[in-house]
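Read the single chain below, which is given as structure tokens and is the form predicted alone.
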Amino acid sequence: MIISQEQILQLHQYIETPALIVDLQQLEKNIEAMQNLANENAVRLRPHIKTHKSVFISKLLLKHGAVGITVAKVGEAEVMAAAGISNIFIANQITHPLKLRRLRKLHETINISVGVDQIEQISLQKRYFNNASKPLRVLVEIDSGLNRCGVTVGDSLVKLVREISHAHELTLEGIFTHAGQVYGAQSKKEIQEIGDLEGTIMAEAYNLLKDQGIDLRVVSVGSTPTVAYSSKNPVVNEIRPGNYVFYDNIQYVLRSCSEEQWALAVLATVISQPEQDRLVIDAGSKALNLDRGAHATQLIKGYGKPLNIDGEIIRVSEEHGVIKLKSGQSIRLGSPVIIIPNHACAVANLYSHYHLIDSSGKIKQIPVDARGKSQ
């Protein structure tokens, strides 16, 4: 995000604060930069829409060339769907009644899919699913190292895909893997090392299924970090990236973004200076979230990066940030900080809509439709 003092200055005459300020022609080259990634690998872009939760921008996603969108929970998937969006990937595993009941009823007027990773949870979908009018599209979850949910590639994984080929209920859609374990990376260099072996372990996923005479039609990868390396493998033909939307400090810090790559910010309003070198914001951790990644103890200091003022927000309460000014220097009261957050996912659901900047400066609100849709 390269902003001036000067813009800064004339969004806070119109933005009351704490606020989103997202600046569209960087959002659009960061879709575009993703989908060109996409083409030049000859994979499927199916981009999560955790991080942004807007229908406005999953649209554009979709404009831009993506073939459906990923979300995180059956909320997420329904309000998208209200908005006319009829693909959609549910990258989780859904084993609570109620939620099996909602998940039925979407599969009923749109293409959706779902994941799985053991057995209990075929048994759950055929009962739920029984008589619908379709087989519910399943997708196998391949843990590929960050030993979270997922089934290992062996007898396991043969077992699991058989018990669902012998569910009239269910089809088997394909595999998928997230390589979140990235986010503890320590150079660029373990960041190809992690989303090459993303790639391979779905290789070996696959070619061990194909060799039971058992064809996939997706193999499916995640994570903004490792797509450029993943998405090379011959196997993957989809790819799930998320946070590419609007990057963010911790991103920067992984070398996944340079600092133009910045598309959402957090723009917050000086309200103290107790001290010299200490300044209080109208955004603490309801505007900024206590996020600061795996390095947090390492390379991210502080609860968010701000630009326009040279100092550290080191500590943050629910409604006030505490910034720890590097030089002794008066700002005046009122004055506006603009702020990268560490983590943009957990950033954006904080907030009820977007301020989009447009290259002539013009601010449009979108709402974030699906804020708070957890369950």
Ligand SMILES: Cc1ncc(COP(=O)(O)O)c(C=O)c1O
The other form holds:
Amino acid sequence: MIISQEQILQLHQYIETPALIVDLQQLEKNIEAMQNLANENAVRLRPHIKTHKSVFISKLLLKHGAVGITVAKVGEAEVMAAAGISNIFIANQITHPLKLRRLRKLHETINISVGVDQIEQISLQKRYFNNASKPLRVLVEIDSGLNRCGVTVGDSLVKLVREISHAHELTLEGIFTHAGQVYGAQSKKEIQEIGDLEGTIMAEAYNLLKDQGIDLRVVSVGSTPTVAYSSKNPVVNEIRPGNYVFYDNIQYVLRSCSEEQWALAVLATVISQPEQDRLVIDAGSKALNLDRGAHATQLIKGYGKPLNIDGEIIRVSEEHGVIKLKSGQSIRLGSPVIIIPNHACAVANLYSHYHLIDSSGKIKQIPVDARGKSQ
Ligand SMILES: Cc1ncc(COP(=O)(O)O)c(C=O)c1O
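Show the other one: the form predicted together with the named molecule, since we just had the form predicted alone.
What follows is the whole complex; the chain from before opens it.
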């Protein structure tokens, strides 16, 4: 963070807690650094906005050179489209009939694309995009080791792509992957290996399809820890990191960011100190989330990292966080506690507003526009 802890502690008197604090200068620095990485590797940047769900930050990303945005949900796409963002990739498979109708509506108004990894999804899309004004752009998801969605590189990929090329309702835009298994990496070396593999598997997919006479416009990879490596593969031409705008304690523990790169914090208030070593704050699971990362749980201690208090958040209930103090110091009730969330993306979704702090220390509230848009 560029803004100092002392500055945040000073501002506490003007901010009701628990609250989300964003260091605007650091946010812009993180955005610039990732844009530079994309430019240096000659790849397009299409950041995932599920991290912040904010129109303001999405527009900042576009202003700095992003070619469009990535979302996970139709609801997120609707919010961003309504705010004037017109180039959106839904990096997810849509199969619910009501969602397919909403997707069709978006498709008629903006430039949208969506993920596929099974032939059955193509049958659904053919049904819901019959007579559309233009073909729906689809990207085939490749499994680069996460074992979530995605096809493996081989016959099933070729079969799926052939099915798309036979459907006049669809057009094949490219392939995408997310090597999210990186969040279980134990070392920098392992992060690099996973990032390299993310690129290599995409190159295999690209070359396999090229041999079949199929050219891809987009080869898209992305996770915050891996993009520095996967973007170096010559076939990769798009990256989709999301978390890097804020970073968090998970990224820090993974060694995917430094303390200076944190741009988001939760500000909380001490409400009680029932014992010398037990401090209670007004931020519990509804302010800090229980998420310690899908894979890295053993490396994360507590429910967020307090910065200005020597202790660990050992327990949360919905509205209370219990901090075990290391030195048994007496802390004035009403004092501020600054916490770096374990998982920024999961925490941002819990709030209606960010408190954006600029270089002069001025606070501006901006909405978490797509908060709760999980449909
Ligand atoms: C499909 C997809 N792409 C991109 C991302 C962005 O990854 P990260 O938040 O690690 O930057 C995610 C994150 O969950 C994802 O699921």
